[in-house]
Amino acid sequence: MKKSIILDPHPRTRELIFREADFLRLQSLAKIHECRKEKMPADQLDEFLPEASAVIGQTELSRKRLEKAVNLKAIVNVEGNFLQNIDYAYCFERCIYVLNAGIAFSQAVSEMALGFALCLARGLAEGDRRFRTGQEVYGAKSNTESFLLKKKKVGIIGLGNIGRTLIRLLEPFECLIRVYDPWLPDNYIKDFSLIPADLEQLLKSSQIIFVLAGATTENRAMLGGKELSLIGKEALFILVSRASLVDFKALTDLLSRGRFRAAIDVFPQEPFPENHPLRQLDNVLLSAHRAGSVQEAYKLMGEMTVDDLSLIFQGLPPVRLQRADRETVTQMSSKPIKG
């Protein structure tokens, strides 16, 4: 019997994720049961699960449902989070791979983070605003608060997929990079020629701080008022991972007082309130959760998904997507995003 795949990618779409050639490759692997415009209805899902070899999407898969999926080999989340709507324990018992395509965003988010740092360090957005209102300042007087990234002290919070990608982009700048990541041993961090640091040390000493950690049950509001007040006045604070890591009230208060400059791509509420005071601050660069959302990243998701399913269907382990780990997956607390 030919294998079958449930394609249930909502809020993504097939066209967003798969190039035509990759979707043809997917069709060559298995029969596709697809829901095109919305989340797959429960009755259809239950009908297709017994024969399905893989599920692509953020589908709710309880133990009761998974017990029906006697042929299931893999679940691929194409939103970018390990959601808490799957019975992971059952998947580990049954050796069902649970995979996350969020790694496809790493290059896009890292490039954006670097762009934020350059923009803040050189005052690009502020210079543009001044020019458009006829208040531009020329030459040296326009750069009194500007600085180069070269050889600066950088702090990275979270050395996951994005962090490891960003350090490659920072190599030409010859920065001294400290890393805080409680899930990694110091010697692992040193293997990347980086300096392990505790959070306090990193915040105090870094001129550029990148917040790249994923959201877990342990790190909610880990950057509160006490921690954020350690950041130096000349520093740049760049948040591109998850808003839940930061106490936004404390962050807003410090930025309103001009304590440091910041670039923010993720927010505790999206859309962000129109009357929020952060919108009025010249020392803040705001971005509407768009760091990773480029076409190349979405298409890379599809490419990686087909590559790994091809391996799994041959009885080989996946190599491109991120696997759920038994020890940490239930601590992930990211919520679905729209778009």
Given for the second form:
Protein chains: 4
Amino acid sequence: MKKSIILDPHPRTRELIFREADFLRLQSLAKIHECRKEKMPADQLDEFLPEASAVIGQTELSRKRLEKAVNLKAIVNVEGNFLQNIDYAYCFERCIYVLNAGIAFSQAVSEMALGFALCLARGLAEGDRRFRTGQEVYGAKSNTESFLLKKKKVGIIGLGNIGRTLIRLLEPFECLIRVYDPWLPDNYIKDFSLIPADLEQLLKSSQIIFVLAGATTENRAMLGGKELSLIGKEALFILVSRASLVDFKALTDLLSRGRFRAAIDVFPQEPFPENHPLRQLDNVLLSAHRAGSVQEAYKLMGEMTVDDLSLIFQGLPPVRLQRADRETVTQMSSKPIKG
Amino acid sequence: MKKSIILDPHPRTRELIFREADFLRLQSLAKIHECRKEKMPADQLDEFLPEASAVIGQTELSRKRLEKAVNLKAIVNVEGNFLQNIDYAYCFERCIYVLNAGIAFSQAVSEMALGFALCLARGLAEGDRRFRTGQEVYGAKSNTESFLLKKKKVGIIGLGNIGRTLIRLLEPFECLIRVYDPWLPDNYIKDFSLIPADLEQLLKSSQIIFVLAGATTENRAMLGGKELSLIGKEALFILVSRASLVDFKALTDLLSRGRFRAAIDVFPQEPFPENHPLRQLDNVLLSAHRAGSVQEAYKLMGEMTVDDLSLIFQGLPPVRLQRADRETVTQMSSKPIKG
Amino acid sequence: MKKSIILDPHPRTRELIFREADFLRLQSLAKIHECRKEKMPADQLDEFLPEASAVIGQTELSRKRLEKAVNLKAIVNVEGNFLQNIDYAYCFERCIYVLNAGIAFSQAVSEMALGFALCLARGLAEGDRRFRTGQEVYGAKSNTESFLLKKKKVGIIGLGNIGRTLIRLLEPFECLIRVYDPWLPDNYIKDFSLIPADLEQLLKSSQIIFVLAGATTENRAMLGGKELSLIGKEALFILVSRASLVDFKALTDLLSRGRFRAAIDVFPQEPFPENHPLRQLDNVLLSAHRAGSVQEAYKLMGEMTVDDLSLIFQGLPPVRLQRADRETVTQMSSKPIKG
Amino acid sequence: MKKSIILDPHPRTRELIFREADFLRLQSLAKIHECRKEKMPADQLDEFLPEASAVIGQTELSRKRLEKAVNLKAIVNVEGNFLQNIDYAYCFERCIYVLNAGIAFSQAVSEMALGFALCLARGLAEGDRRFRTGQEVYGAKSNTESFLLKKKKVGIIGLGNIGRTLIRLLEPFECLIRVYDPWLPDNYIKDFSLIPADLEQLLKSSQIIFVLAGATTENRAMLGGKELSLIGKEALFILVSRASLVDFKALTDLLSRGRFRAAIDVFPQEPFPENHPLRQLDNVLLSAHRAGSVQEAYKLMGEMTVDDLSLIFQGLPPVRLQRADRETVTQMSSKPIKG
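What would the structure be for the form predicted together with another copy of the chain, rather than the form predicted on its own?
All chains and molecules follow, beginning with the one already shown.
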């Protein structure tokens, strides 16, 4: 009997995730049961789950449902987040792979983070704004606050997929890079020729700070007023992972006083309040949750999904998507994305 | 007798070019004759030249003057350009080094060029502008024209100091890089793992085009309407070296019709006309000749100058500044910078 | 109650694996039960297992034993091989980590593999032998068969930990690298800027072939006479992973006829038969299973073990050692090492 | 009138230096006057020089001869050395390029130097010797003196073309590299992310020492007994540039007492005395001046020569060969190679 796969990517769509060639490969692996307009209704799920070998999506999978999914080998979360709507503990016992496609966004987010850093260090957006109103200043006089990235001190908060990609992009800049990541041993960080640091030391000594850690139940507002006050006057604060790590009120307050420069891609509420003071500051670069969501990243997600399901169905371990860890999957606290 | 140096950096200043430590090193090498407020007057020059071992600046040095400068070993041009106010042929015969400190700007211009590319590829400035007026679009919908730099086709026009620095910054992006440079043999370009190309092929096939060639008497308006029309709809055109290479009327025309995206740092007139249509286009990023002129670059200029004069005075060849080439120094056509 | 660890590294020793500082760290994590002279006797194991949180070694762990090890969180195999003396399936169900320290050998083996390649490409050992008997040939005449590694075609059989380390060492040589690995999808290989290839194509077209795959139940003698005959006359065949992949009789036969050059670090029997014809061939470089076993690699093993047990005991996932995969752990067929 | 070139490469040959395609390119540039069996006789030289635009070889060019060579634009030395048989001062006054093709050997010598380092660090040649006499030792017991290159302290004496190529090959090993080069300012060395050092400090602190400096009138026996005694017991001493830098008696003495390990490619006399004690030491790797002289290097020499003459004949500066420096060309003291 041919295997089957439940494709339930809502609010993503099949077309967003799969290039045609990849979807054809997926179809060659198994029969596809999908619901194209909405989350798959419970009755369909209950019908397809017993024979399904894989679920692609952020489908609710309670223990009761999983117990009926006797052929299930893998759940592929086509998102950067883990939702708490799956009985993960039971998946691990059953050796069902819980896979995350968020790694597909790493290149897009890293390139954006580097773009933010260069943009802030050299005043690109502000220079362009001035030019549009005929107020541009030419040459050295416009560069009194500009600096090179080369050989600067960098701080990375959270060395996950994005961080590991970003450090490759930073390599030719010969920066001295400190890393704060409480989930990683110092030797792991040193293996990448980076310097393990505590949060305080990193914030104080870095001229460019990248916030790349995922949201967990433990790191909510870890960057509060006290921590943010440690950031130097010349420094760049680049927030591309999750807004929940930062006390936005404190951040707004410090930025309003021109205490440092910042690029912000994620916000506690999206859309962000219309009259929020952050919207008018010259020392801030604003971006509407745009760092990861490029077409190429979504398509990579699909490609990785097909590659790994193909391996799993051949009796081999997956190698492209990221496997959830039993210990941390239940600490992931991001909210579901909206369609 | 202690050597002497004529320091005539106007419109640069001593303070702009030399960190205090480097100026102290310079003083330890030789007695410094300088004129701090303006170009050194002719009478002072005539007084100091006969014993001077080096001139730092863009001083006018006719054959007549040079003939009196019997101890002269080096002329250090603390600029990116060669002016045609020196009898270069006579310098070469006399084995007087003609050195150019423009190489000190390479890192600054390369970082800026990469920043421009990321900014345009991801719509950073436009996204920020929208955010400031409450018109931001969130996530994937705002990224329909965004793309990654990773593995893209890049074209470099002019592989000089800036180009060689930029390709190092591009390395982690794994781009396929074509180079057009009529002064270089194909094998030289291949040595850098780049692809030699003619101009037409480069313009047609590259998604990101960097114009990095210096201005010469031969490349004026080499990028005219015909050439610029070859650029693809999705492409980025990044102009950071000299405006004279481009037919600005043709460029403006194509950009007004949205034919591609561009970042422009140099203009045929600076300041640029106030009502110029380029100032209002969403597909253009504007920058007021800001790519090179950061503090760190000026200071590097001074450091390199002292290092090389120190070598020359010890009877060793200079290694940090760039030596002018007899064949090309008289083709350099850039206008003098203004103070 | 303080945790406990069973340390049963025989035939390794505690001193071989742990630097003093790392052993102190290990002691601070848990009470250590160890047997220093031999494999831990069954009675001691049965006594310590019920409370043990981790086992370090290649200890026999049948299902019956594991069922009593109710606190067991991790088994750390301080070897490059998985032995079939553990009920791995039960470990996976119980979510007991099965970790392999073989990754600690990757750098040592990769450096050796590169050393073998350079040694063969330039005739270092042979040149040295000739010098010792006064038969050296000077300069170009001695280099008629020498070649550079730069830009050569390389084939890698098995892209595991060693392969991924080796490609970093090869990067500055700008080689064109093909990879054959039936456990990996093409896109995974392309992600490293390598070229996926089938075995035949790789053997035919590569000037330097590295055999890096681990021994499995499926790849026994995969390089037989037919396959080895595809190797080109100028090529280097470098065998550093496992002897079982190669039909040694066929290899000996081809090498005796001077069909290509080879470096061999692993043998079907060790010690290798005294009068074996391979011992006298000028086109062969021989090494007595020395590629991995350097002091630094053993100590790294210990460091990684302590780092990961520390994480696991804190409720975090391990990040330095390699986790066994359910699908492949039972295919690993290497013989146990001898003391 | 077509230009002409004097090709006088003896003791090299045309075939050694030029691939057929490159020789065809050379012929398309100019009429070739060559003497194929020996140095070009004086009468032929005198006949061809007045119209010659370039000389390829190590031809004797006194001032008197050069004065007749009124069309001469370039002298290409197809060797690594400058001989003192040319009136260099007059060439510089006349702006005749003096070009050196030695740069073509950089890759070959660098790969060899890295091969020597790996070979010594891991005992490859000795291990192979033992295997051939049935005295091999397996595994860890044979590796008591082996070490990894990764993260080791390296010392480079002389950062010329070879050194700059070697540091690229060493990059993935993440070594800490000190450089001693009295012709270079510290900032130049730091630009490569290397550490400037004095000779004593370098010798004392480096585990791997590469001697890469060319022979000059000033550095004869700069590595005498006193200096060599500073080298550590575990260190590797790798001599690939010129024998004259080293006091060979002192070196032999220290190596005979097992004070460190060495690889030696150049000798004060070649052939080296038959009964010299260095020939029997286990801690020495011997190589008969084989580091540079591979076919690919000679052919690159020819390719670079044609590329640069083509540029010069077009009125452009050469970019591939190395230009002699007025200050140092007369300090080069290497002996001529023999045929």
